[in-house]
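Given as structure tokens, the chain that follows is alone and in the form predicted on its own.
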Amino acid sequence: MKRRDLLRLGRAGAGKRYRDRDEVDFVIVGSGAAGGVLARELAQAGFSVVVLEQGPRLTEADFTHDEYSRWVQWSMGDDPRDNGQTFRRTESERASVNPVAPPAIYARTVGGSSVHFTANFWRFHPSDFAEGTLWGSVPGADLVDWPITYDELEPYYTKVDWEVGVSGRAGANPYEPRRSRPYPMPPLPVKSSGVLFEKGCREMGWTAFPAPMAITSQPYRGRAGCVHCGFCMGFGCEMRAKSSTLVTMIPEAESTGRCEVRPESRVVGVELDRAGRTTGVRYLDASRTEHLQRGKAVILSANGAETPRLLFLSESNQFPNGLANSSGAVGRYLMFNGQTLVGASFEHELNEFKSVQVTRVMHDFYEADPERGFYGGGGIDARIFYHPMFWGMEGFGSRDDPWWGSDYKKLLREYPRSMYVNGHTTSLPVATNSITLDPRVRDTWGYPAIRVTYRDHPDDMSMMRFLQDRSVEIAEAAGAKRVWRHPVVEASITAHLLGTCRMGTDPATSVIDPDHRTHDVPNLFICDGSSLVTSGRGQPTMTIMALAFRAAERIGERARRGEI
């Protein structure tokens, strides 16, 4: 098949359709990051596939530049009035709802996240993959080694440079780790604030480099080159020119005939036989009518949230404590990433708003340090981070600026003339921090919420503030006339979900096995975000498809063998 003409199929949704009591080799949970990529491997491998997923499937018509609509109405299906998400610092408290915003943000669309994500695409680094024997312990946390080596993920990440299409330039990064091929794409074109960001670094003794992002930089198998609207950060492309599963992964899935994308399909429960094995899920469709759809094996990729829940309501009384969680591990280490924000405005116009959030990045503090005193390590970036309307209402970040008159007006003005230094740094895994089902509240559809539990480490607040320094003194290097910090504070809203079914060798204190298979349900796979074990320095949509090819080639291979 033509490429045009899978995306012409991409666009219509066309494909192989399934009957619930067909038995399929593979029912997916999730259609973004990790569930696109699982869904083509898996149907080219010749495996009857299908994917549910809870949210609909938009194209390009349904893409917009509204900002209300977006972040006000939650228009691409995170709406916290529907889903009822709660938050609390501590086990000791009683969580309560946000109405303005959910704390887990996600994406309820065919594509999931990777349809708003931002697309800055970074690779862990080889340290990310050994922290444990690397820094050893520390008090508070619980920080190890992940079962596999960069090395053995190497291949994969290079496999996602090149199947979704992903821009930059190999070795401009002096503390890139070993890659096997550079990438596909030619670097986007760098913004002003990639070129002020630049002579800052440059001016402290550091590096910065070409943004690697999972946009095109020029017209690539099929699709459009970015045409530079500014709108990628929280919103879809009509120009499918970043690289998300919903116009890379799922069109070419459903063209070999074997792969169902069923939207609008709400999973609510995983079905076990006696002998412990899964039989199918359970599912809501847009008139809520409950289906089982039967299928070999069940792979969840619902994300780091969504995953852990569907565990927990799950339970059985063969797993009275959740699916799959004879650990207690299920829900457990969840890590956000810290984000720091400094704001700089310089004597002439930026123009920040237009083409891509980020052009160039910083990796000189990305390997944790004892000399700090305190563990983690991060990535810096330049970017305009707010849209127009959000820099009206949050872009100053303090509230002893004016918001009122004439002053007001003047700090508006200073839009086109401003950016950001974004820090981007480590999460620990800490035990008390978790997704599990709230007692007392539950979403629209009748069903026990999310509530989440986060409290940040202490060290992960000090490398922070460490990082915060660091993005002051390169915008003063880079001659910005006025800079201003964004408060360092413990967060309570995400878009990284990390952590929550972690991967290890040890029943007793993992998830899943190396292979993302469950340790307790033979034919039960977890592949997302909740498979991380550490959380990386902010960017783990790559690592979260990497892992994802490599889990369809081992999940394939054994089911191949008959070992599922």
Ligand SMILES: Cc1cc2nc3c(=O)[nH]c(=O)nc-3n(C[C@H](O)[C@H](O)[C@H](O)COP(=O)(O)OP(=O)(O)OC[C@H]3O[C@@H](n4cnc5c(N)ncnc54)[C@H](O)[C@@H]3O)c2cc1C
The other form holds:
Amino acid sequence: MKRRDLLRLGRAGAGKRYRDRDEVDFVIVGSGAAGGVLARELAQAGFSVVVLEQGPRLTEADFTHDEYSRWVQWSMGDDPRDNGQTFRRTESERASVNPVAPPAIYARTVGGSSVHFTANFWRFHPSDFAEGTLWGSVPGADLVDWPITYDELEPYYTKVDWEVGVSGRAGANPYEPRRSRPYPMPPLPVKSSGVLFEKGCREMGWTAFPAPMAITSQPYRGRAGCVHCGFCMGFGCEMRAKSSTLVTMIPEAESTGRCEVRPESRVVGVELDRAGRTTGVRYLDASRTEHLQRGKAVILSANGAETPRLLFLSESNQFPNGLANSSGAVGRYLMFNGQTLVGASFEHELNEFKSVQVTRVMHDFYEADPERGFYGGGGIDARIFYHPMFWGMEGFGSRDDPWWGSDYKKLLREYPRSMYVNGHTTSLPVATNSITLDPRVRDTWGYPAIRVTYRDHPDDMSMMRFLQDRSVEIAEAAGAKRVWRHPVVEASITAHLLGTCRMGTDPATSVIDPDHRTHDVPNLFICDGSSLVTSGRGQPTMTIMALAFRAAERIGERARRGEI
Ligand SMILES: Cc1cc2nc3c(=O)[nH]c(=O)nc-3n(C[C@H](O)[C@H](O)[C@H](O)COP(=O)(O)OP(=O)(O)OC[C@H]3O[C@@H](n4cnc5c(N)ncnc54)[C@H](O)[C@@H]3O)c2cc1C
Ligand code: SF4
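Next, give the form predicted together with the named molecule, keeping in mind that what was shown is the form predicted on its own.
Now the full complex is given, and it begins with the chain already shown.
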């Protein structure tokens, strides 16, 4: 198929159409970072695939630069007033709805959160897969090794670089894990924040390097290079420069003629037969009519909040505590990744509101270090963080900030001269941090809401404070005229939904095996943020996609051997 036709297909969502009664090889629930990759890989391998996505299919024409509609009206389908998510700090508290922001932020659209994410694309390091051994136990947490290593995942990270499209410079990060190929594109042009961050790091004896980003720095595989519009974090990209699955994997899956992506199809249950095998899923279409889509196997890629919810909604006599939950691990070990913010304003204008968020990163504190006295590691980057409207609403992030008069005007004038130094840190897997069903609150569809229970481990808090101190040092060494800290507080909102159906070899303590097959149901697979065993240091999506490439290969091989 010609590239021109592929682009048309990507926009229109044309392609194969199956009927519900057709038994396809694979039904995939969710078309986000993981689901999109699985769809393409399995369709290209010759399997018939239906992807059921609860959100609509958006095109470039739908992507505006309207901050109010995006972040106040939650125009990516994540409006907390509809979705019914509740939050509580501990299991003994009654959870409540935050009407201003959902605790679990994600986009309901074809392409999922890869459509509106910031596209920082860090690989995990070898240590991320072996911290149970390297660090040992941490009281109050279940820090264990992954059943796979970095070396096993490396070829799939490289696949992500080249198939999805990542820009960066190999070898620039002195702590970079082994890579078998360079990046397919050079890094994006450095911004003022990147130059100043580099200066600050250099003064401190640390190394800033060009940020690896899932954004095209030049035309790539029929897509345009980034035009630096500035509405990147939280927004869809009209240029198709952001390497979401919407513009990469999904059109390629459809072009095989074997994959249908069915939007506005909300899955509400996984069906089981008497033998304990799945036969397909029940879903509601846009008019809320229920259908059964039959499949020889089902893959859940609905993310770290919705996948466990679906398993709980699919409880039965065979699985009274939730489908595939004989271990009791479904929904547990939720990890967010910590984030810290340090603001810095300079003498001259930086005009950071333009272009992508991040162009420079440092990993000098990536590894956990016993000398610090607590577990944890992280990376630091430089960015604008706030879009103009939010600067006007939140300013320096303190309740004491001026809200009117000449002081408020002064604050607004500081915007073009300001930047942020952001820390991104580990979150420990804690059994009581979880996704469960709220017994009291329902979403607008009438289903029990997602209940998030989350309390940062004390080591997570220590790591955040440690990284914020280093961020202050960088900002000051860069020559900032004024530096301010946003308070380090326990998280109650996240865009990183990790660990809730963890991978492992022991069916008593994990939900899926290293091939992403659930221990309990032989033809039910899970692959998304929920599969992660540890959190990395922020930016989990590169790993989620690498896992999806690997999972597709393993699942496809099993299917061909008749083992599903
Ligand atoms: C503003 C923002 C910025 C971010 N920036 C970064 C970043 O810079 N770097 C990084 O690594 N990560 C970033 N992330 C996180 C990243 O987007 C996620 O880690 C990633 O998209 C998760 O992939 P996933 O496949 O697990 O789920 P998703 O991409 O969320 O996909 C899940 C899909 O399943 C669909 N779905 C859910 N339930 C159902 C159902 N019942 N029926 C049918 N469909 C369903 C959803 O609508 C969604 O489309 C960011 C996230 C946000 C919100
Ligand atoms: S900054 Fe670049 S990648 Fe981001 S939305 Fe704009 S054009 Fe797309």
